[in-house]
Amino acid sequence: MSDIETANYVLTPLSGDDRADLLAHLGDAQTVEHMDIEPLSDAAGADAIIAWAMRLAGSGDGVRWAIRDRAGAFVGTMGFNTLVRERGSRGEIAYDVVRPRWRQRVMAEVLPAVLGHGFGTLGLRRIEAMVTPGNAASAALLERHGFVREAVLRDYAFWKGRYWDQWLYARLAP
């Protein structure tokens, strides 16, 4: 997959170099809060996600990019954790940025960024995201990028011992 650049940022594949950012970034309990994983403790759970994202664009079933500001410092993570085409042609995108760039704009550039590499690039006609119930921010933020919540999935996801609802936003193509 091929790199993503904003006035602001620039994304690049998540890839070995990103080990250290990704631990210090997803070890932080509110962070993780709203995600599927438990906070990263280790270098190892880095790795894995790491390997995770390889694999995906390896297959070419995903893509998980870095996003670093122009000044090199890592800012986040985005991507497609899935693109379906056999039947359709949709891709799920999710989000995360640190904790001190909250608020700060990032994914108001960036993810029109994405967008348009999904649309454009990619030739999706659906791209889907899924926000579990309490992040008011993510779903705002799709609210503001077009998206609509089409659905409550009860139940959908098991993860930290329990069962989780899961928002269903999605985007047509124009």
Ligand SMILES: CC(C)(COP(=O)(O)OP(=O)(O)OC[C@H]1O[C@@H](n2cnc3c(N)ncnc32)[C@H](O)[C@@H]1OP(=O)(O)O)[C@@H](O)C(=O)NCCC(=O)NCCS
Contents of the next structure:
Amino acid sequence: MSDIETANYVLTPLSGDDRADLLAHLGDAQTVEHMDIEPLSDAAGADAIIAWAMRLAGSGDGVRWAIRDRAGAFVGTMGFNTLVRERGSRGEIAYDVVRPRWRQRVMAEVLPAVLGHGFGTLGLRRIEAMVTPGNAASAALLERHGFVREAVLRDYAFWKGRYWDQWLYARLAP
Ligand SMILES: CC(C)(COP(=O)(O)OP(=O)(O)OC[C@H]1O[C@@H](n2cnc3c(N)ncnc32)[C@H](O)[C@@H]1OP(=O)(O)O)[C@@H](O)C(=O)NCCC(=O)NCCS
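Could you please show the structure of the form predicted together with the named molecule, as a counterpart to the form predicted on its own just displayed?
Following is the full complex, with the preceding chain placed first.
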């Protein structure tokens, strides 16, 4: 999967080089509050995510990029958790920005580029996102970018010891 560049950010597939930054980022309890993981507590947790991301990229069924600014600072991750090409053409995006950079328009710049990649280079018809109810920032971001909340998927996922509903958001190709 190719790199993506915007005016201020570069997205490259997550690798071992991102280990320390990923640990600091996803070790933050507030950042992972609405995500499907506990805060990372050690390097093994970061390594497991990097190994998952590298397997995903290798399979061609998805990708997770590290997002860095032009000075090289790590500002978050973004990617396609799934890519479906049989009997449909769709992908599911996921994203997280380091907390000191929240509300500084990182996603406002990166999300359109990733959507352009999905609808353009990857030729997707439909891009989806799953949001945990209560994640107002993520829901507002998606709605601002033309996603429609299509459904509440009841008890759709299990993590942190319980089942969670998920809001299914989707946007169709222009
Ligand atoms: C959701 C998240 C990625 C938003 O990224 P961001 O770079 O801070 O967002 P931006 O600054 O680019 O904001 C873009 C738009 O998103 C919406 N938005 C972002 N944060 C918001 C907040 N806290 N409350 C309400 N709307 C918000 C707004 O519509 C905003 O546009 P506006 O500023 O013109 O009103 C970030 O809050 C985050 O990483 N949260 C923790 C991880 C997470 O929950 N990921 C999503 C899992 S589904």
